[in-house]
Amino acid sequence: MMVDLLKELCRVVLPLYPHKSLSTQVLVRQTPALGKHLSGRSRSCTSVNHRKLVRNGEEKKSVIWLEGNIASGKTTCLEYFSKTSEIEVLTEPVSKWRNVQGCNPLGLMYQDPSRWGLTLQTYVQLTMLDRHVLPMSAPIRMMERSIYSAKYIFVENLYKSGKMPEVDFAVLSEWFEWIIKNIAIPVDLIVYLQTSPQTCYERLKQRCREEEKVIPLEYLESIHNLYEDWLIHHKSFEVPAPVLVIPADHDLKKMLYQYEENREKILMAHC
(Lines of atoms letter the chains of each structure in order from A and count residues from 1; the text may use other names and numbers.)
(Lines give C-alpha, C1' and ligand atoms only; values in the text may rest on other atoms or scores of the structure.)
(Ligands and ions follow the chains in the order given, each with its own letter.)
Protein backbone atom coordinates (compact mmCIF):
# COMPACT_ATOMS: atom_id res chain seq x y z
CA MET A 1 0.00 0.00 0.00
CA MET A 2 2.87 2.41 0.78
CA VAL A 3 4.28 1.95 -2.72
CA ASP A 4 0.88 2.85 -4.17
CA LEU A 5 0.75 5.95 -1.97
CA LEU A 6 4.19 7.08 -3.11
CA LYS A 7 3.19 6.60 -6.75
CA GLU A 8 0.06 8.66 -6.14
CA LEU A 9 2.11 11.40 -4.44
CA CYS A 10 4.38 11.57 -7.49
CA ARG A 11 1.28 11.92 -9.66
CA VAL A 12 0.14 14.90 -7.61
CA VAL A 13 3.50 16.65 -7.19
CA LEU A 14 5.25 16.19 -10.54
CA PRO A 15 2.82 18.28 -12.63
CA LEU A 16 3.45 21.32 -10.42
CA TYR A 17 5.53 24.28 -11.64
CA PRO A 18 6.68 27.67 -10.28
CA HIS A 19 3.99 30.32 -10.15
CA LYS A 20 4.21 34.09 -9.90
CA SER A 21 2.31 35.21 -6.83
CA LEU A 22 -0.52 34.76 -4.39
CA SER A 23 -2.47 37.27 -2.33
CA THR A 24 -4.96 37.43 0.50
CA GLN A 25 -6.96 39.92 2.57
CA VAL A 26 -7.89 40.09 6.21
CA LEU A 27 -11.69 40.10 6.49
CA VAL A 28 -12.53 39.01 9.98
CA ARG A 29 -9.63 38.72 12.37
CA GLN A 30 -5.84 39.02 12.08
CA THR A 31 -4.43 36.16 14.14
CA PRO A 32 -1.30 36.71 16.26
CA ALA A 33 0.76 34.25 14.25
CA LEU A 34 -0.62 35.16 10.84
CA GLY A 35 2.09 37.67 10.01
CA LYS A 36 4.86 35.16 10.63
CA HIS A 37 3.15 32.36 8.75
CA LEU A 38 2.24 34.54 5.78
CA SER A 39 5.35 36.73 5.75
CA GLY A 40 5.00 39.57 3.30
CA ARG A 41 1.18 39.60 3.22
CA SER A 42 -0.56 42.79 4.28
CA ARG A 43 -4.09 43.93 5.13
CA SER A 44 -4.69 44.94 1.52
CA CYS A 45 -4.79 42.91 -1.67
CA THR A 46 -1.04 43.00 -2.28
CA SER A 47 0.90 40.16 -3.84
CA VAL A 48 4.05 38.43 -2.65
CA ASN A 49 6.35 36.00 -4.39
CA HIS A 50 6.12 32.36 -3.36
CA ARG A 51 8.91 29.97 -4.19
CA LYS A 52 6.59 27.02 -4.08
CA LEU A 53 5.13 24.61 -6.56
CA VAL A 54 1.69 25.31 -7.95
CA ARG A 55 -0.03 24.19 -11.09
CA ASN A 56 1.33 25.87 -14.18
CA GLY A 57 -0.80 28.80 -15.38
CA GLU A 58 -3.23 28.75 -12.46
CA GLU A 59 -4.38 32.31 -11.79
CA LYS A 60 -5.12 33.58 -8.29
CA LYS A 61 -8.66 32.86 -7.23
CA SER A 62 -10.43 32.75 -3.89
CA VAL A 63 -10.07 29.64 -1.73
CA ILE A 64 -12.19 29.05 1.38
CA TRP A 65 -11.79 26.18 3.82
CA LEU A 66 -14.87 24.99 5.68
CA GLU A 67 -13.73 23.61 9.03
CA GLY A 68 -15.60 22.01 11.91
CA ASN A 69 -16.15 18.93 14.02
CA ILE A 70 -17.74 15.71 12.75
CA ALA A 71 -21.47 16.41 12.16
CA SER A 72 -21.02 20.16 12.59
CA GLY A 73 -23.11 20.81 9.46
CA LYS A 74 -20.41 21.08 6.78
CA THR A 75 -22.41 19.12 4.19
CA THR A 76 -25.45 21.38 4.59
CA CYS A 77 -23.27 24.46 4.26
CA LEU A 78 -21.55 23.15 1.13
CA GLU A 79 -24.88 22.24 -0.45
CA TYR A 80 -26.20 25.73 0.24
CA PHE A 81 -23.24 27.51 -1.39
CA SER A 82 -23.00 25.01 -4.26
CA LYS A 83 -26.13 26.67 -5.68
CA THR A 84 -24.10 29.86 -6.24
CA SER A 85 -22.72 29.81 -9.77
CA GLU A 86 -19.36 31.40 -8.93
CA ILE A 87 -18.56 28.88 -6.18
CA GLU A 88 -16.95 25.49 -6.78
CA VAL A 89 -17.49 23.05 -3.90
CA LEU A 90 -15.05 20.27 -3.02
CA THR A 91 -16.15 17.75 -0.41
CA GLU A 92 -13.79 15.54 1.56
CA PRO A 93 -12.86 12.45 -0.50
CA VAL A 94 -14.50 10.13 2.04
CA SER A 95 -15.38 7.56 -0.63
CA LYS A 96 -11.66 7.09 -1.28
CA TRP A 97 -10.97 6.68 2.44
CA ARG A 98 -13.61 3.94 2.54
CA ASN A 99 -12.27 2.00 -0.42
CA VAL A 100 -8.57 1.58 -1.19
CA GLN A 101 -8.40 -1.46 -3.46
CA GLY A 102 -11.29 -3.04 -1.57
CA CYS A 103 -10.08 -2.08 1.93
CA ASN A 104 -11.77 0.47 4.21
CA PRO A 105 -8.99 2.32 6.08
CA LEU A 106 -11.50 4.77 7.58
CA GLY A 107 -13.50 1.98 9.18
CA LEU A 108 -10.33 0.16 10.25
CA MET A 109 -8.99 3.30 11.92
CA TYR A 110 -12.13 3.77 14.03
CA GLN A 111 -12.00 0.09 15.04
CA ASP A 112 -8.26 0.04 15.88
CA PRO A 113 -6.68 3.52 15.71
CA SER A 114 -3.33 2.36 17.11
CA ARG A 115 -2.90 -0.08 14.21
CA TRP A 116 -4.51 1.85 11.35
CA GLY A 117 -4.07 5.52 12.28
CA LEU A 118 -0.90 5.98 10.24
CA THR A 119 -2.36 4.14 7.25
CA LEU A 120 -5.49 6.28 7.13
CA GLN A 121 -3.84 9.62 7.86
CA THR A 122 -1.13 9.04 5.25
CA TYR A 123 -3.86 8.53 2.68
CA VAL A 124 -5.90 11.47 4.01
CA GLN A 125 -2.85 13.70 3.68
CA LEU A 126 -2.31 12.56 0.10
CA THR A 127 -5.93 12.87 -1.03
CA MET A 128 -6.36 16.28 0.61
CA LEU A 129 -3.22 17.49 -1.15
CA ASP A 130 -4.75 16.28 -4.40
CA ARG A 131 -7.82 18.41 -3.62
CA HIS A 132 -5.70 21.49 -2.88
CA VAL A 133 -3.80 21.41 -6.19
CA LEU A 134 -6.73 20.67 -8.50
CA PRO A 135 -7.18 23.44 -11.11
CA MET A 136 -10.10 25.67 -10.13
CA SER A 137 -13.20 25.68 -12.31
CA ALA A 138 -14.81 28.78 -10.73
CA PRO A 139 -13.69 32.11 -9.22
CA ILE A 140 -14.26 30.80 -5.69
CA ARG A 141 -13.51 27.38 -4.25
CA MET A 142 -15.08 26.20 -0.99
CA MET A 143 -13.31 23.14 0.36
CA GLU A 144 -14.43 20.79 3.11
CA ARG A 145 -11.60 20.80 5.63
CA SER A 146 -7.94 20.93 4.56
CA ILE A 147 -4.57 19.26 4.79
CA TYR A 148 -3.95 21.58 7.77
CA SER A 149 -6.87 20.30 9.85
CA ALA A 150 -6.00 16.73 8.85
CA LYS A 151 -2.67 17.28 10.62
CA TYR A 152 -3.49 19.83 13.32
CA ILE A 153 -6.74 18.17 14.44
CA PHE A 154 -6.98 14.49 13.57
CA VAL A 155 -3.34 13.43 13.58
CA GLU A 156 -2.76 15.47 16.74
CA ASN A 157 -5.74 13.82 18.40
CA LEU A 158 -4.44 10.35 17.62
CA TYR A 159 -1.04 11.23 19.02
CA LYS A 160 -2.19 13.07 22.13
CA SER A 161 -4.66 10.32 23.01
CA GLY A 162 -1.85 7.76 22.95
CA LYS A 163 -3.27 5.93 19.93
CA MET A 164 -0.45 6.86 17.54
CA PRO A 165 3.16 5.86 18.25
CA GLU A 166 5.70 8.66 18.32
CA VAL A 167 7.51 7.35 15.25
CA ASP A 168 4.27 7.34 13.20
CA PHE A 169 3.55 10.89 14.34
CA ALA A 170 7.07 11.98 13.40
CA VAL A 171 6.76 10.50 9.90
CA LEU A 172 3.42 12.21 9.24
CA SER A 173 4.74 15.49 10.66
CA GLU A 174 7.78 15.46 8.37
CA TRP A 175 5.60 14.73 5.33
CA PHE A 176 3.29 17.60 6.30
CA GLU A 177 6.13 20.07 6.86
CA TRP A 178 7.68 19.16 3.50
CA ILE A 179 4.36 19.65 1.73
CA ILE A 180 3.58 23.10 3.15
CA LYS A 181 7.17 24.22 2.59
CA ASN A 182 7.37 23.10 -1.05
CA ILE A 183 3.81 23.22 -2.39
CA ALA A 184 1.61 26.31 -2.32
CA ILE A 185 -1.61 25.64 -0.40
CA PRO A 186 -3.54 28.89 -0.95
CA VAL A 187 -6.35 29.94 1.38
CA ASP A 188 -8.11 33.30 1.75
CA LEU A 189 -10.65 32.53 4.47
CA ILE A 190 -11.41 29.80 6.99
CA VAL A 191 -15.10 29.39 7.82
CA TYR A 192 -15.36 27.62 11.17
CA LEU A 193 -18.70 26.01 12.02
CA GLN A 194 -18.50 26.20 15.80
CA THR A 195 -20.65 23.43 17.24
CA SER A 196 -20.84 21.90 20.71
CA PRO A 197 -19.68 18.27 20.99
CA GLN A 198 -23.09 17.25 22.37
CA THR A 199 -24.88 18.68 19.33
CA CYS A 200 -22.48 16.84 17.04
CA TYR A 201 -23.04 13.63 18.96
CA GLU A 202 -26.82 13.86 18.61
CA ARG A 203 -26.56 14.59 14.88
CA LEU A 204 -24.07 11.78 14.41
CA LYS A 205 -26.46 9.27 15.97
CA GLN A 206 -29.28 10.47 13.72
CA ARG A 207 -27.38 10.05 10.44
CA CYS A 208 -26.16 6.51 11.33
CA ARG A 209 -23.08 6.25 9.11
CA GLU A 210 -21.55 2.82 9.54
CA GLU A 211 -18.00 3.91 10.47
CA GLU A 212 -19.30 6.52 12.93
CA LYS A 213 -21.32 4.13 15.09
CA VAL A 214 -18.29 3.53 17.33
CA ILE A 215 -17.48 7.22 17.88
CA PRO A 216 -18.01 8.21 21.55
CA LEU A 217 -18.84 11.69 22.83
CA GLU A 218 -15.33 11.92 24.30
CA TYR A 219 -13.82 11.72 20.82
CA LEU A 220 -15.96 14.63 19.61
CA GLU A 221 -14.97 16.62 22.71
CA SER A 222 -11.30 16.09 21.91
CA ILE A 223 -11.76 17.19 18.29
CA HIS A 224 -13.73 20.24 19.46
CA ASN A 225 -11.01 21.28 21.90
CA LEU A 226 -8.30 20.98 19.25
CA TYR A 227 -10.32 23.13 16.84
CA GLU A 228 -10.93 25.74 19.55
CA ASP A 229 -7.24 25.87 20.50
CA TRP A 230 -6.27 26.28 16.85
CA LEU A 231 -8.86 28.65 15.38
CA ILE A 232 -10.26 30.51 18.41
CA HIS A 233 -7.64 30.66 21.17
CA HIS A 234 -4.54 30.40 18.90
CA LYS A 235 -2.82 28.22 21.50
CA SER A 236 -1.59 25.39 19.31
CA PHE A 237 -0.69 26.15 15.68
CA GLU A 238 -0.42 29.13 13.39
CA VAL A 239 -3.60 29.97 11.51
CA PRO A 240 -2.92 30.43 7.76
CA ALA A 241 -5.86 32.77 7.03
CA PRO A 242 -8.51 34.95 8.69
CA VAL A 243 -11.28 33.02 10.44
CA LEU A 244 -15.02 33.60 10.10
CA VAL A 245 -16.83 31.88 12.99
CA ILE A 246 -20.41 30.77 12.40
CA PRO A 247 -22.23 29.33 15.47
CA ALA A 248 -23.71 26.06 14.20
CA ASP A 249 -25.74 24.52 17.03
CA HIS A 250 -28.99 25.77 15.46
CA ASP A 251 -31.65 24.00 13.42
CA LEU A 252 -31.62 23.93 9.62
CA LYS A 253 -33.77 27.04 9.15
CA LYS A 254 -31.56 29.15 11.42
CA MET A 255 -28.37 27.82 9.81
CA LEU A 256 -29.59 28.66 6.29
CA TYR A 257 -30.35 32.18 7.52
CA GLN A 258 -26.83 32.49 8.91
CA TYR A 259 -25.26 31.29 5.67
CA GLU A 260 -27.18 33.93 3.74
CA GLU A 261 -26.27 36.55 6.32
CA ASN A 262 -22.56 35.77 5.84
CA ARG A 263 -22.73 35.35 2.07
CA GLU A 264 -21.08 38.67 1.24
CA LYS A 265 -18.14 38.10 3.62
CA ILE A 266 -17.54 34.69 2.06
CA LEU A 267 -17.91 35.81 -1.57
CA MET A 268 -15.59 38.77 -1.00
CA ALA A 269 -12.83 36.69 0.58
CA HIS A 270 -10.54 37.13 -2.43
CA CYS A 271 -10.45 40.96 -2.38
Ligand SMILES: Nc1ccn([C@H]2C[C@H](O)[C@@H](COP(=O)(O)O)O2)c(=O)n1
Contents of the next structure:
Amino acid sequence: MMVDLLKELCRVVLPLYPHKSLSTQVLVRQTPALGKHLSGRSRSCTSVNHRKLVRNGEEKKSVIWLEGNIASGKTTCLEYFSKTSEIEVLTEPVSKWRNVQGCNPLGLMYQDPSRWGLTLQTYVQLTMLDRHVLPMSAPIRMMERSIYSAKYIFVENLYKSGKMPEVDFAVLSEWFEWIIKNIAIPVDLIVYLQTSPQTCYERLKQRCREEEKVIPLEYLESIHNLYEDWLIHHKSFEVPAPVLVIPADHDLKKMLYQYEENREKILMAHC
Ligand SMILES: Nc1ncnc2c1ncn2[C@@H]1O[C@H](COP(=O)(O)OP(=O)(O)O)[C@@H](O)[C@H]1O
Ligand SMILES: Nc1ccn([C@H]2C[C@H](O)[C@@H](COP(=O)(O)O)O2)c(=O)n1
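Having gone through the form predicted alone, I am curious about the other one (the form predicted in complex with the ligand); can you provide its structure?
Next comes the full complex, and the chain you just saw is listed first.
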Protein backbone atom coordinates (compact mmCIF):
# COMPACT_ATOMS: atom_id res chain seq x y z
CA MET A 1 0.00 0.00 0.00
CA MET A 2 2.88 2.31 0.87
CA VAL A 3 4.40 1.63 -2.57
CA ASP A 4 1.12 2.45 -4.30
CA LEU A 5 0.89 5.66 -2.35
CA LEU A 6 4.43 6.62 -3.37
CA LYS A 7 3.70 5.78 -7.01
CA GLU A 8 0.59 7.94 -6.95
CA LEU A 9 2.53 10.78 -5.35
CA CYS A 10 5.18 10.58 -8.08
CA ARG A 11 2.53 10.49 -10.79
CA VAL A 12 0.87 13.66 -9.50
CA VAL A 13 3.81 15.67 -8.19
CA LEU A 14 6.73 15.01 -10.57
CA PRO A 15 5.11 16.52 -13.66
CA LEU A 16 4.75 19.75 -11.69
CA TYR A 17 8.52 19.92 -11.14
CA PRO A 18 10.17 18.73 -14.36
CA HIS A 19 13.48 20.37 -13.37
CA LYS A 20 13.60 18.13 -10.32
CA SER A 21 13.20 15.03 -12.45
CA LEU A 22 14.89 11.99 -10.99
CA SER A 23 15.58 10.42 -14.36
CA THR A 24 18.82 10.89 -16.29
CA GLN A 25 16.92 12.44 -19.17
CA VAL A 26 17.97 15.92 -20.27
CA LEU A 27 15.04 18.32 -20.25
CA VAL A 28 14.90 21.40 -22.43
CA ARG A 29 12.66 24.02 -20.96
CA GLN A 30 11.59 27.51 -22.01
CA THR A 31 11.56 30.20 -19.34
CA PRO A 32 8.04 31.57 -18.73
CA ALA A 33 7.12 34.82 -20.45
CA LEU A 34 7.90 37.85 -18.38
CA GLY A 35 4.73 39.82 -18.89
CA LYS A 36 4.21 43.23 -20.33
CA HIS A 37 7.68 44.65 -19.72
CA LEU A 38 9.29 41.99 -21.84
CA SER A 39 10.15 42.98 -25.34
CA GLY A 40 8.47 40.44 -27.64
CA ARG A 41 10.99 40.66 -30.43
CA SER A 42 14.00 40.05 -28.25
CA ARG A 43 12.24 37.00 -26.85
CA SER A 44 11.66 35.50 -30.24
CA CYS A 45 15.14 36.10 -31.59
CA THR A 46 16.83 34.56 -28.58
CA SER A 47 14.99 31.35 -27.93
CA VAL A 48 18.14 29.25 -28.10
CA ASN A 49 20.03 31.17 -25.45
CA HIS A 50 16.96 31.28 -23.28
CA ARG A 51 16.46 27.54 -23.13
CA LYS A 52 17.59 25.71 -20.09
CA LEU A 53 19.23 22.34 -19.88
CA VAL A 54 18.41 20.60 -16.67
CA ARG A 55 19.98 17.25 -15.86
CA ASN A 56 19.43 14.86 -12.99
CA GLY A 57 17.58 17.36 -10.86
CA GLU A 58 20.58 19.71 -10.87
CA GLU A 59 19.68 23.15 -9.61
CA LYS A 60 18.99 25.59 -12.43
CA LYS A 61 21.04 28.77 -12.22
CA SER A 62 20.18 32.04 -13.89
CA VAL A 63 22.20 34.99 -15.03
CA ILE A 64 20.79 38.49 -15.26
CA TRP A 65 22.64 41.42 -16.80
CA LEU A 66 21.86 44.87 -15.49
CA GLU A 67 22.32 47.34 -18.32
CA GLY A 68 22.00 51.11 -18.47
CA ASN A 69 23.75 54.39 -19.19
CA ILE A 70 26.62 55.76 -17.08
CA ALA A 71 25.32 56.76 -13.61
CA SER A 72 21.83 55.45 -14.37
CA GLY A 73 21.74 53.76 -10.94
CA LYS A 74 22.99 50.24 -11.70
CA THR A 75 25.28 49.95 -8.67
CA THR A 76 22.54 51.29 -6.41
CA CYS A 77 20.11 48.72 -7.83
CA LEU A 78 22.62 45.90 -7.33
CA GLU A 79 23.19 46.98 -3.76
CA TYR A 80 19.47 46.59 -3.17
CA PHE A 81 19.26 43.10 -4.65
CA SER A 82 22.47 41.95 -2.95
CA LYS A 83 20.39 41.68 0.24
CA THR A 84 18.43 38.78 -1.29
CA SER A 85 19.94 35.47 -0.24
CA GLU A 86 19.50 33.63 -3.58
CA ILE A 87 21.14 36.45 -5.55
CA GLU A 88 24.85 37.01 -5.99
CA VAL A 89 25.86 40.36 -7.35
CA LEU A 90 28.84 41.15 -9.57
CA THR A 91 29.60 44.82 -10.04
CA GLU A 92 31.62 46.15 -12.97
CA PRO A 93 35.35 45.98 -12.25
CA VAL A 94 35.71 49.78 -12.49
CA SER A 95 38.44 49.84 -9.82
CA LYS A 96 40.60 47.68 -12.13
CA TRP A 97 39.90 50.00 -15.06
CA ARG A 98 41.15 52.87 -12.90
CA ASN A 99 44.22 51.02 -11.73
CA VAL A 100 45.97 48.30 -13.66
CA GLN A 101 49.49 47.90 -12.29
CA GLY A 102 49.53 51.57 -11.35
CA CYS A 103 48.10 52.85 -14.66
CA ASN A 104 44.63 54.34 -15.18
CA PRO A 105 43.24 53.31 -18.59
CA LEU A 106 39.79 54.80 -17.79
CA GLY A 107 41.30 58.22 -17.07
CA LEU A 108 43.60 58.01 -20.09
CA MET A 109 40.66 57.11 -22.35
CA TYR A 110 38.65 60.16 -21.25
CA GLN A 111 41.71 62.40 -21.75
CA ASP A 112 42.55 61.06 -25.24
CA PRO A 113 40.00 58.54 -26.59
CA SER A 114 41.70 58.10 -29.99
CA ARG A 115 44.96 57.08 -28.35
CA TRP A 116 43.67 55.08 -25.37
CA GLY A 117 40.25 53.78 -26.42
CA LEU A 118 41.68 50.46 -27.60
CA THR A 119 43.73 50.09 -24.44
CA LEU A 120 40.75 50.60 -22.15
CA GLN A 121 38.33 48.49 -24.18
CA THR A 122 40.81 45.60 -24.47
CA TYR A 123 41.09 45.60 -20.69
CA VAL A 124 37.30 45.95 -20.27
CA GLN A 125 36.85 42.93 -22.56
CA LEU A 126 39.32 40.86 -20.52
CA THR A 127 37.92 41.83 -17.12
CA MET A 128 34.28 41.38 -18.19
CA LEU A 129 35.08 37.96 -19.65
CA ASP A 130 36.69 37.08 -16.34
CA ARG A 131 33.39 38.04 -14.63
CA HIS A 132 31.29 36.01 -17.10
CA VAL A 133 33.24 32.79 -16.55
CA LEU A 134 33.42 32.98 -12.73
CA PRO A 135 31.70 29.93 -11.19
CA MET A 136 28.35 30.85 -9.64
CA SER A 137 27.92 30.69 -5.90
CA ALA A 138 24.15 31.36 -5.77
CA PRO A 139 21.11 30.31 -7.83
CA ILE A 140 20.81 33.76 -9.40
CA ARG A 141 23.58 36.05 -10.59
CA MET A 142 22.96 39.73 -11.27
CA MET A 143 25.89 41.33 -13.00
CA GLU A 144 26.52 44.91 -13.97
CA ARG A 145 26.74 45.20 -17.74
CA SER A 146 28.35 42.59 -19.99
CA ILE A 147 30.95 41.93 -22.63
CA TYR A 148 28.10 42.55 -25.12
CA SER A 149 27.37 46.11 -24.02
CA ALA A 150 31.10 46.82 -23.84
CA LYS A 151 31.22 46.05 -27.57
CA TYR A 152 27.78 47.11 -28.81
CA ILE A 153 27.64 50.36 -26.82
CA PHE A 154 31.06 51.64 -25.77
CA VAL A 155 33.34 50.38 -28.54
CA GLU A 156 30.64 51.21 -31.08
CA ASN A 157 30.34 54.73 -29.67
CA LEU A 158 34.09 55.36 -29.86
CA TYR A 159 34.16 54.14 -33.45
CA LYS A 160 31.00 55.88 -34.65
CA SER A 161 32.07 59.20 -33.13
CA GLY A 162 35.35 59.01 -35.07
CA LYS A 163 37.41 58.60 -31.89
CA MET A 164 38.57 55.05 -32.58
CA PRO A 165 40.73 54.27 -35.64
CA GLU A 166 39.32 51.62 -37.97
CA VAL A 167 42.18 49.23 -37.26
CA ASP A 168 41.52 49.35 -33.48
CA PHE A 169 37.83 48.73 -34.07
CA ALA A 170 38.63 45.79 -36.38
CA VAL A 171 40.96 44.18 -33.83
CA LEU A 172 38.41 44.56 -31.00
CA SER A 173 35.65 43.24 -33.24
CA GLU A 174 37.60 40.12 -34.15
CA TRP A 175 38.41 39.48 -30.49
CA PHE A 176 34.75 39.91 -29.56
CA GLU A 177 33.53 37.57 -32.33
CA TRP A 178 36.06 34.94 -31.32
CA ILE A 179 35.03 35.15 -27.67
CA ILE A 180 31.29 34.81 -28.23
CA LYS A 181 31.81 31.97 -30.69
CA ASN A 182 34.14 29.95 -28.49
CA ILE A 183 33.22 30.75 -24.89
CA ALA A 184 29.79 30.24 -23.33
CA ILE A 185 28.46 33.55 -22.02
CA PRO A 186 25.14 32.63 -20.41
CA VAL A 187 22.30 35.13 -19.95
CA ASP A 188 18.64 34.57 -19.10
CA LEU A 189 17.37 38.10 -18.69
CA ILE A 190 18.55 41.63 -19.38
CA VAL A 191 17.26 44.28 -16.98
CA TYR A 192 17.53 47.69 -18.63
CA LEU A 193 17.45 50.76 -16.37
CA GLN A 194 15.99 53.28 -18.78
CA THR A 195 16.88 56.88 -17.96
CA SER A 196 17.05 60.18 -19.76
CA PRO A 197 20.60 61.34 -20.52
CA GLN A 198 19.85 64.47 -18.45
CA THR A 199 19.13 62.39 -15.34
CA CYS A 200 22.42 60.53 -15.80
CA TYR A 201 24.25 63.80 -16.27
CA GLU A 202 22.94 65.07 -12.93
CA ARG A 203 23.76 61.81 -11.13
CA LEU A 204 27.20 61.71 -12.74
CA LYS A 205 27.99 65.18 -11.41
CA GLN A 206 26.69 64.20 -8.01
CA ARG A 207 28.87 61.05 -7.94
CA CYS A 208 31.86 63.16 -8.97
CA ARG A 209 34.24 60.43 -10.18
CA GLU A 210 37.47 62.26 -11.05
CA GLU A 211 37.96 60.69 -14.53
CA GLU A 212 34.37 61.45 -15.57
CA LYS A 213 34.48 65.21 -14.94
CA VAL A 214 35.15 65.76 -18.66
CA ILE A 215 32.01 63.88 -19.80
CA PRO A 216 29.59 66.23 -21.59
CA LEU A 217 25.83 65.63 -21.86
CA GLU A 218 26.28 64.75 -25.56
CA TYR A 219 28.39 61.72 -24.61
CA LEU A 220 25.57 60.38 -22.41
CA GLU A 221 23.10 61.08 -25.24
CA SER A 222 25.16 58.94 -27.64
CA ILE A 223 25.38 56.08 -25.13
CA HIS A 224 21.63 56.41 -24.50
CA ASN A 225 20.80 56.23 -28.21
CA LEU A 226 22.97 53.15 -28.69
CA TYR A 227 21.27 51.42 -25.75
CA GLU A 228 17.82 52.32 -27.07
CA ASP A 229 18.65 51.09 -30.59
CA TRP A 230 19.95 47.82 -29.17
CA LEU A 231 17.49 46.95 -26.40
CA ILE A 232 14.29 48.84 -27.29
CA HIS A 233 14.15 49.41 -31.06
CA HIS A 234 16.16 46.30 -32.07
CA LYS A 235 17.80 48.34 -34.78
CA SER A 236 21.44 47.47 -34.25
CA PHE A 237 22.61 44.16 -32.79
CA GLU A 238 21.15 40.85 -31.72
CA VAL A 239 19.68 40.91 -28.21
CA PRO A 240 20.81 37.72 -26.46
CA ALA A 241 17.95 37.45 -23.90
CA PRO A 242 14.53 38.89 -23.08
CA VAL A 243 14.59 42.48 -21.84
CA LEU A 244 12.87 43.80 -18.72
CA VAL A 245 12.69 47.59 -18.90
CA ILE A 246 12.60 49.54 -15.64
CA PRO A 247 12.03 53.30 -15.97
CA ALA A 248 14.79 54.76 -13.79
CA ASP A 249 14.45 58.55 -13.77
CA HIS A 250 12.62 58.44 -10.43
CA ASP A 251 13.92 59.30 -6.98
CA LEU A 252 15.47 56.58 -4.86
CA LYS A 253 12.31 55.85 -2.89
CA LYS A 254 10.26 55.24 -6.04
CA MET A 255 13.11 53.19 -7.55
CA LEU A 256 13.22 50.88 -4.53
CA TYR A 257 9.46 50.49 -4.82
CA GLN A 258 9.82 49.58 -8.50
CA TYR A 259 12.58 47.08 -7.73
CA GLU A 260 10.24 45.42 -5.25
CA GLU A 261 7.44 45.44 -7.82
CA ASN A 262 9.72 43.74 -10.34
CA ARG A 263 11.28 41.28 -7.90
CA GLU A 264 9.10 38.37 -9.05
CA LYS A 265 9.81 38.95 -12.72
CA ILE A 266 13.53 39.01 -11.96
CA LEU A 267 13.40 35.92 -9.77
CA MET A 268 11.29 34.17 -12.43
CA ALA A 269 14.35 34.10 -14.68
CA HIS A 270 15.34 31.33 -12.27
CA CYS A 271 12.23 29.13 -12.69
N1 LIG B 1 17.11 57.01 -8.07
C2 LIG B 1 18.12 57.84 -7.79
N3 LIG B 1 17.87 59.13 -7.53
C4 LIG B 1 18.90 60.00 -7.27
N5 LIG B 1 20.21 59.62 -7.23
C6 LIG B 1 20.51 58.34 -7.49
C7 LIG B 1 19.50 57.39 -7.78
N8 LIG B 1 20.10 56.19 -7.99
C9 LIG B 1 21.43 56.40 -7.83
N10 LIG B 1 21.68 57.67 -7.52
C11 LIG B 1 22.97 58.32 -7.31
O12 LIG B 1 23.49 58.57 -8.63
C13 LIG B 1 24.88 58.28 -8.70
C14 LIG B 1 25.11 57.18 -9.74
O15 LIG B 1 24.49 55.99 -9.29
P16 LIG B 1 25.18 54.57 -9.49
O17 LIG B 1 24.32 53.56 -8.83
O18 LIG B 1 26.61 54.64 -9.08
O19 LIG B 1 25.08 54.44 -11.08
P20 LIG B 1 25.81 53.45 -12.09
O21 LIG B 1 26.30 52.27 -11.31
O22 LIG B 1 24.75 53.11 -13.07
O23 LIG B 1 26.92 54.22 -12.72
C24 LIG B 1 25.31 57.88 -7.30
O25 LIG B 1 25.81 59.05 -6.66
C26 LIG B 1 24.01 57.42 -6.64
O27 LIG B 1 24.02 57.61 -5.24
N1 LIG C 1 32.90 49.22 -21.95
C2 LIG C 1 32.91 50.27 -21.12
C3 LIG C 1 32.24 50.24 -19.91
C4 LIG C 1 32.28 51.35 -19.10
N5 LIG C 1 33.00 52.44 -19.47
C6 LIG C 1 33.10 53.58 -18.56
C7 LIG C 1 31.87 54.40 -18.37
C8 LIG C 1 32.01 54.95 -16.98
O9 LIG C 1 32.84 56.10 -17.00
C10 LIG C 1 32.73 53.84 -16.24
C11 LIG C 1 31.84 52.92 -15.44
O12 LIG C 1 30.53 53.00 -15.86
P13 LIG C 1 29.24 53.07 -14.86
O14 LIG C 1 29.22 51.75 -14.17
O15 LIG C 1 29.45 54.18 -13.92
O16 LIG C 1 28.09 53.26 -15.76
O17 LIG C 1 33.39 53.09 -17.25
C18 LIG C 1 33.64 52.45 -20.68
O19 LIG C 1 34.27 53.47 -21.05
N20 LIG C 1 33.60 51.37 -21.48
